[in-house]
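Here you get one chain, nothing else, as C-alpha cells; it is the form predicted alone.
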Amino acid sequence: MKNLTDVIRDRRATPSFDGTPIPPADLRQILDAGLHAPSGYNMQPWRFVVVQAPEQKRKLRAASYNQPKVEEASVMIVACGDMDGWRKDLDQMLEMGLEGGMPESYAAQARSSVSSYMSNFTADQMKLWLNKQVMLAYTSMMLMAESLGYDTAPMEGFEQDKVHEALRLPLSYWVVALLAVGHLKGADKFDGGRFGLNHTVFGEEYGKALKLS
C-alpha cells in the first residue's frame, strides 16, 4: 500500500482508464472507508451504488454528458444522500450506540435535538447538509483506492434526474458525485500545482500568516 502523505500528494484525476477488473476484496476495501467516515450526529447518510456491468455503464456515461470514463473506469461509485435517511435511520443510529457505550440521558438528547434539528431543514438546506456528509465518506473511498494502487477520477459533471433514471434511484436520494476507480491508460494528467500556505492559510483571524516555527 501507498502511505497516505504519497497518496495525498501525488494523486491525480486520472483522464482515461483501461477498465481492468478490480477483486472484490479491494473493492470491499474501498468501500468499507466510506463506511467508516464520520458524519453529523453519526447519522451516515450516504448511499453508494457501485456500478460495474458495461450496460449499466453505458447508461450512466450517458447521464454524465457522455464523459468516456465512465465505461472505462472498473467501477464507478455514485455517491448520493438520502434525504429521509434520518428518519428512517435515527432508532437503529441510536440502537448501535447504546450497545457501544453512548448513554442512555445521551441517546435521548439526541433522539429529540437529531429530530429538532433537521426536521426544519428546507430542501435546499438539506441538500447543502448532504454534500458535505458524503464528500467526508467519498474522499475516504477515493484516498483508500489511491492507497491500494488504483487510480481515480472526482466527477461532478452529470445530470441529477437523468442519473436518477438510469440507477432508478428513490426520489429522496440526492446524488453528490461519481468517483471512477481503475488503473490509468496512456499518460498521466499533468500537474496543475497547490497554492501554498502563504496564498490559502491564516492564524488566528483573517490576513495574519501563520507561524509554524
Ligand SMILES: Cc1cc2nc3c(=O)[nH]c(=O)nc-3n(C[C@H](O)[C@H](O)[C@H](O)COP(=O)(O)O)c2cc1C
Given for the second form:
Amino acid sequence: MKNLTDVIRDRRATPSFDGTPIPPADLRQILDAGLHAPSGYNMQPWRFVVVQAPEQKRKLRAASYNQPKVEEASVMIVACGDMDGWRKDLDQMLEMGLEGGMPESYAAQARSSVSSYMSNFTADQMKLWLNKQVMLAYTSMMLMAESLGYDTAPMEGFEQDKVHEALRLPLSYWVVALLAVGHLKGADKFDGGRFGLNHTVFGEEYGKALKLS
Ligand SMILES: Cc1cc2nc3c(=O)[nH]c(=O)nc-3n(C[C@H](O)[C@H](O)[C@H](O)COP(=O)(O)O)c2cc1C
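Having seen the form predicted alone, can you show the form predicted in complex with the named molecule?
To see the whole picture, the full complex is given below, headed by that same chain.
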C-alpha cells in the first residue's frame, strides 16, 4: 500500500481509465474506509450506489454530461445523502453507541438534540449538511483507493434528476458526487498546482500570516 503522504501528493483526477475490473476484496476495503468516516452526531447519513454493470454505467454516463470516464472506470461510486436518514437510523445509531460504551445520559441528550436540530432543517439546509457529511466518507474512499494502487476521479458533472432516474433513487436521496475508480489509461493529467499557505491559510484571524517557526 502507498503511504498517505505519497497518496496525497501523487493523486490526480484521472482523465481516462482502462476498465480493468477491481477485485471484490479491494472494493470492500475502499467502501469500508468511507463507512469509518466521522459524521455529525455519528448519523452516517451517506448512501452509496456502486455501479459496475456496463448497462448501468451507460445510463450514468448519459446523466453525467456524457463524460467518457463514467463508462471507462472499473467502478463508479455514486455518493448520496439520505435526507430522511436521521429519522430512520437514530434509534439504531444510539443502540450501537450504547453497545460501544456511550453513556446513557449522552444517548438521551443526543436523541433530543438530533431530533430538535434536524427536524427544523429546510431542504436546502439538509442538502448543505449532507454535502459535508458525505464528502468526508467519499474522500476516505478516494484516498483508500489511491492507497491500494488504484486511480480515481472525483466528479460533480452530473444532473441530479437524471442520476435519480437512471439509478431509481428514492426521493429522499440527494446525489452529492460521483467517484470513478480504476486504472489510468494513457498519460496522467497535468499537475494544476496548488496555492501556498500564504494564499489560503491565516493565523489567529483573517488576514494575518500564520507563523510556523
Ligand atoms: C468535487 C469535485 C468534482 C469534480 N468534478 C469533475 C467532473 O465532473 N469532471 C472532471 O473531469 N473533473 C472533475 N473534477 C476534477 C477537478 O477538475 C480536479 O480535481 C482539479 O482540476 C485538480 O486536479 P487534480 O485533482 O488532478 O489535482 C472534480 C473535482 C472535485 C473535487
